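Taking the form predicted on its own, here's one chain by itself in structure tokens.
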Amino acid sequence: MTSRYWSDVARELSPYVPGEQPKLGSLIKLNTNENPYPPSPQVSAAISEELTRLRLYPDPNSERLREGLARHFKLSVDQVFVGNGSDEVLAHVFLGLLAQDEPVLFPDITYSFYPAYCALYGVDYEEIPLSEDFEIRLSDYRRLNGGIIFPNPNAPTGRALSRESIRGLLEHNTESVVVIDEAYVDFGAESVVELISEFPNLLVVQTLSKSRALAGLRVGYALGDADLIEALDRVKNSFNSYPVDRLAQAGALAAIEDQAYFEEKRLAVMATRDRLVADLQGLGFEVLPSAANFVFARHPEHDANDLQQGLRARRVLVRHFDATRIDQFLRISVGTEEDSAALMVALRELIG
């Protein structure tokens, strides 16, 4: 059903749809890929501090964040972007660099967002598909484009590439944008912001919803060349000056300071996820290599939308994709050692 005051912008949109975020509290939540673990301590002191502030407006640049980030990252603060959430920073770079006259080239099967993106900003693009065990082949990338993306790791699957196979895409993509979304990076991949200095069509989209666990709080950043930066900054403040709050910056800057806490529960979340594969291994699932905090796998007995709706019976929440090549898979978020327990109780009722 559509308004008859509705744009032809509005009419055509198929929108991104965000995984479940139920009422209950009881649910043993496993779809969306938060992080089973409280952010650290000191965000939270943090944000108390900057409580007598909110009357005030917020920096508009975040420059104490963006710098804590150019610190963190050995890069000077005119390589740092900051946005509202990474999908923010997304938005952002497809309006401000992949916006061209050549095709922007992405996976068929990834983030969800990126073809709604070109629907909103009229940017045309080109699915390439995944190799036959879900792999990204980089050698199909080899071809005119008005900019690259992809996630790495990949999502929904989870399986990542090597720095060095990157390396060897930008060496040979030196006229457009080549865009790495690592959102889930910190569980287990290789990042390549190393590579930023050597090539400066290279940039980086990375969030604090996920390895530091704010996704409440909703910050996300891009770091690349200040050339890359200066456009996502022309397209911010013709959009929204002040699009990151008071609370959000100093929490996320006290998290980024956190590293300590942030490798322990990392490095949890890591942990938990290699016994739940084997888990679902010992039940019969093909798990796909996974360098998130998540798993992709499916069962070769058993309907993945069944399975879902019984988990679901069962008050676990997992998420099921409805789309070609990945129908009898579940995505299956990595939560506490108590959540995984309760999860494969569940299974094998269904299973057994």
Second form
There are 2 protein chains.
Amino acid sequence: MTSRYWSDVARELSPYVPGEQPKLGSLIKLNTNENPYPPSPQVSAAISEELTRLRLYPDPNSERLREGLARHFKLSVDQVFVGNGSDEVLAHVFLGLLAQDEPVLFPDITYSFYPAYCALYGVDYEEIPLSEDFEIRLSDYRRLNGGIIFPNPNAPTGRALSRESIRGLLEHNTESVVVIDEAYVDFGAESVVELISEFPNLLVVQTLSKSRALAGLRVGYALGDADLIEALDRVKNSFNSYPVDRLAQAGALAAIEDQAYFEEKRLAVMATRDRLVADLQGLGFEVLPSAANFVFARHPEHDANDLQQGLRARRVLVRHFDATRIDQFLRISVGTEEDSAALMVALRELIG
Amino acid sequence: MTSRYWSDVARELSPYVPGEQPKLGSLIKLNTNENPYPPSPQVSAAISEELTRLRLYPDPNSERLREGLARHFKLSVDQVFVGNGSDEVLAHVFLGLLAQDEPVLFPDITYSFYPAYCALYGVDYEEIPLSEDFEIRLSDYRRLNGGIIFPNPNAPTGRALSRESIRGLLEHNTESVVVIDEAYVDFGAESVVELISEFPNLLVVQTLSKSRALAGLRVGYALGDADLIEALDRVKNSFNSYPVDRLAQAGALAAIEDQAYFEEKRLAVMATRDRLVADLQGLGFEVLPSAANFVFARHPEHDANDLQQGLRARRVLVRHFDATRIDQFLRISVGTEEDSAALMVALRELIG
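Given the form predicted on its own above, what does the protein look like in the form predicted in complex with a further copy of the same chain?
Next comes the full complex, this chain leading.
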């Protein structure tokens, strides 16, 4: 590769590496935090109905979907932004809101896409170390900054902060945007959406990929003051007028509106998680308290990379991050009860 | 709007304004260059089959779709990049390839998203005037530059350049990337895809929105030397790992593989265009020679904005650009024969 034609930006990037998406079937896939249950049956129905209109551009502003989200969260439609997965939404957040003179703050152990966005847009950042027991210490974020972002619950630790502790941060941090990335919030953490009316600098990002089981459809959204949403709209309209296709707009709306199905499945995932934690502890694992659809666990006597390889040989995929402080942990997505049982069989073979 | 929390980038943007997407039915929609025919029936079939897998992330690299495109164009898979519509592909092209020290060159009258990308990424650019009769004069592009981009056929004029004339440009311009935006090429212009093997700095961008009738599905792609494609991949993987959802990957592949349907429909559009041009000329319009699925026309005695408003009142949408040099033109998408007939009825009422 010569790269003689690349821009300086292209040369200097550190792209994000997503979890493996195996093409072979019959693997037990606990490596990318997908929901083990299918989406609401209303989703397929809505998408099938939309198939007759594919020749026409989608609504560039996703009005019906945004109205549905606004109704669901008791916000107004100008407080809602939607994008092609929460990854795209976050990219626009970094460029439109977090590209400031002062560095943006995020945890040293967190969603590893954040530094990739910073490299893409030349955003200065500072990583704030988690505590010894892998908690976000909000007192460490009380310093001059160009913005603050972290997931709640955090990834890949699964640990959550309370709404009141985030309120405390917002009361002190009024001069820059605070982004709470709630990708996993529906599995047991407290959302801060209800604080949006109080804090004009609070932006909440969520996704339909996890609790709504639509990872394959790519829809994420941001909720916040209309002024913050307008910045995202301006970036979006300078990037891609139609980021959410017709089928995604229709399917996402159907998923949001089927609240009963959503409640049933998220509670099922949480129940399986709690049993999985107990099973792992029974095998000697230390498991961080999880409010997400994954657990973060290490075994005092077994190397994490060896365990991941051993599980892979037994057709169970989990994720291992070869990164400082967490290289002895495995991140294990919560699947079905059958997935947990298969995982435990494989782990017992490895750990015995 | 206070905008106190926006980044400088967000403050200084000049977002693109897409054509109107009316929510009411029963309008004759000749304003956004959509295909009047539905996509291949294979598309719905492929999408329906994929609906059972929505809970799982899509292939982040769209391998099967890229393999299908590579087969179709007789390229290798590492010469193919796909994205969420050609608008997203173009955005990555501007950041990954065209953000250079020297200005990028494009026509003064062209796809109006190009300057929006430049504002988004701080790319310097120079607009090269079209000739008096609205042609791209390639001799004007023989100057120091950080890249060259134009649509072929150009939009909104519809005028095309020959493959040999673009070869001449490439022979002279070897130090920067030349991007040919072939959104409309299937309606009668010569593609330069076959020149990719000769010129490592040639990138061709196409879309499934027009000739494949999939505007609602959002799939575009770039074809070029593997080195250029790698730059786009690096940007994409720093922006959004999964830009093309499962349904879009499946539907796009089905559309590419149904070549017979594609040929039938693009020839139908071209035949309707040629009759429409004759009809408009019969009413006294000057019509630029079009190799696209739209025509660009002005009437010596009737104001273009008045005509657009008059057509709208008669439920026919066409596009008018309030821009220097072209404010007396209408851009009229080619629809069905019935659409043309309705347009002509309305125009005869207005001009009669």
